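In structure tokens, the next block holds one chain alone, the form predicted on its own.
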Amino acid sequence: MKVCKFGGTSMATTQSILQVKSIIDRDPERKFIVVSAPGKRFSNDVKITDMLYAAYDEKVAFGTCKSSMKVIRERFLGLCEELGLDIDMNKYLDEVEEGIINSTSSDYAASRGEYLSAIVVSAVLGFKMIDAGDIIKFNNNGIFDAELTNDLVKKYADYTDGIVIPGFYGRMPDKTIKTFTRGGSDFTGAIIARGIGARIYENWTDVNGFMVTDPRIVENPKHISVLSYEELRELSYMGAGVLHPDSIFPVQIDNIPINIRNTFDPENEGTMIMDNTAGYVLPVVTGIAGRKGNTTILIKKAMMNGELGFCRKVLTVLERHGISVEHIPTGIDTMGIVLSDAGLKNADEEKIISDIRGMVNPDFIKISHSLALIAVVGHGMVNQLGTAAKIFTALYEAGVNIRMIDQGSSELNIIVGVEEKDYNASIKAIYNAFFG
């Protein structure tokens, strides 16, 4: 049996939903369908989820969300009319509007795009709809309860008549709705795949799988046909946004492959993601990804390496300020800490620096912004001579100054930090060095 997750572009229009039906009808194994909220129909359009957030904001400001809901109603009623569905969609839309007015957080509103999508798609396919809140569970602390959820999903493993499940959300013990982070429908699909013991998890989107690097930077980059779970994690975390980076965890437990496919080019085999890529001919570098928006804290202190607990003390300060750390490149007398700008959004940088001074009394401390991180990822790099030299030579020849170098102990990736202004040039230079 296969689990198929369809993204927002697949849910956006009547034509795309009919394309989804065609894909499902072609393969009798496609019986478990996870859907996202409708995405953009054209470049200046607004995603349904963003409309629903706006509805919640309207409710907070004015006690009503009728204005925002009017646009959402038109969108779903239009879909039902064009698809010729005989369902009372207004009943569900009334339920959503009332629920938003009575809710105390935006999670309920944010989840309703997937919920309404599932109602539409289940009617189109003639499949049973199961509310994600009935099977996806969180504990009292808002943490996803993997084992309880797996037990609830497993009950449907032998169901062969077809099921549609909304992605992105579940339910707390007190029955309130709790959402995953944006893109969480990918995670829902992986949860269902594990629970029913799927043969494969197909994730249908609007691209033909993973490219070696960002096509907005490098024109027509090569396609990646096979990825390992570990390579996926590295590339997704560093900005390759085809799949939610947490999606591998449920399927990895039972070694279920993920196949990234294109709803609008269903004959393309896409990218296969699996635990073991042994037996495949692998390039030295599988993918190149990166992200801007990072900050570094540079600390210098003579004999730092001999000072017991030095790193722990610095990290304790950051923990106390609620800041997670991305990378920690170190030397004998230096320590670099890389933080995401998003994680520093509400932080008092001067207070952080002052607290570090008070904790470890450094000789020098400086905070710098505008750092871009670029990860060069691939199992083929293991024991391959000259990989790092090729990266650094390419950057040198492109006139790029390297501010940071970090390599994981598994030799799966090499991460370099460059100025944000050099980001695109760096991606192009590294790509051309290995694929140009």
Ligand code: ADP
Given for the second form:
Amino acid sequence: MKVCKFGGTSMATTQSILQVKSIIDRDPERKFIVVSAPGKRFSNDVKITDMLYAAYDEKVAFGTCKSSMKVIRERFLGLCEELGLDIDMNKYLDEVEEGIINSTSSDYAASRGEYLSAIVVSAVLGFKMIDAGDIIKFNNNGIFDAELTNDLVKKYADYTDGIVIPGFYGRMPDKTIKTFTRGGSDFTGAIIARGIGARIYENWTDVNGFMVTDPRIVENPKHISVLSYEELRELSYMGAGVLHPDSIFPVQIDNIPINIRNTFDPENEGTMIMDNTAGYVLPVVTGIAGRKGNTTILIKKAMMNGELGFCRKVLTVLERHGISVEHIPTGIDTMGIVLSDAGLKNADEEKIISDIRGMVNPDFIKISHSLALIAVVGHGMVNQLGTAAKIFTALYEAGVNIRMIDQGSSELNIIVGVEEKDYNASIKAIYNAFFG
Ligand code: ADP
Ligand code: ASP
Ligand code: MG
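Could I see the form predicted together with this ligand next, after the form predicted on its own?
Complete assembly follows, chain above in first position.
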């Protein structure tokens, strides 16, 4: 059997939903369907999930979410009418509106796009709908409970009549709804694939699979036909938005391949992501990804190297402030710490710096913002001399000042930090050096 996850663009319009139906009808193995909330229909449209977050904000500010819900109602009622569905969508929309009024976090609201989408798609396909809250479980601390979930999903493994499951959310023991991080329907698809023992996890989106780099930065980048799980993890964690970075964990356990496919070009074979890439010629560099919005703390101290516990003490300060660390590039007498701006949002930066001063008494410490990180990823880099030199030369020739370098210990990637203003130029320069 195959698990098929359809993303936001596949759910956005009547035509795209009919296209989804035709893809499913073409293959009798496509019986486990995971859906996202309707996404954008055109470039400056608003995703349903974003409208739902806005509905929650409206209720917090004014005690009602009528005005946000009006637009959401129109979209779902429009879909039902155009698809000729005999379902009482108004009843579900009333239930959602009331639920948002009674909820105490934005998760319930955010999850309803997937919930309503699944109601529509199960009616279109004539498949049974299973609420994600009944099978995807979180513990009391809001941590995803992989094993309990797997036991619950397993019960449906032999079900052959077709099931539709909303992505992105599950339930805590006290019955409150909890969502994964944004883009989390990809993760739901992977969880279902593991649970039912799928032969393959098809992830249907709006591009012909993974490209070497973000097509919004480099025009028509080369296509990647095969990626390893590790490469996918690095690329998606570093910003290649095609697939949620956690998606590999459930499928990796049983070696289930992920196939990224294009709903709007269903004959294209897309990208295969799997454990065993033996037999494929892997390029030196498989992909280039990156993201803006990082902060660095640079610490210098003479003979830091010999000072027992130096790094631990610095990291303890960050832990006490509740901050998680992205990268720690170090030199003999220097320690760099890369943090994401999002993780620092509510932090007291001055206090962090003064706490580090108190803890390790450095010669120099400086915090700087607006760093963009770029990861160059590929298994082939291990055996290839001069990969780093090629990256640095390309950046030098493009006039880009490199602010940080970190070669991951796996030798699977090289990460460089550049000013945010140089981000696009850097991606283009590195792309051209390897693929131009
Ligand atoms: P879905 O709604 O189907 O989950 P997403 O918008 O989350 O789709 O992911 C697909 C998008 O990812 C593409 O439309 C593309 O703009 C973007 N993207 C970013 N980096 C890459 C890349 N390296 N290869 C292909 N697409 C990429
Ligand atoms: N709808 C959610 C989001 O926009 C989850 C998803 O699409 O995967 O983040
Ligand atoms: Mg997505």
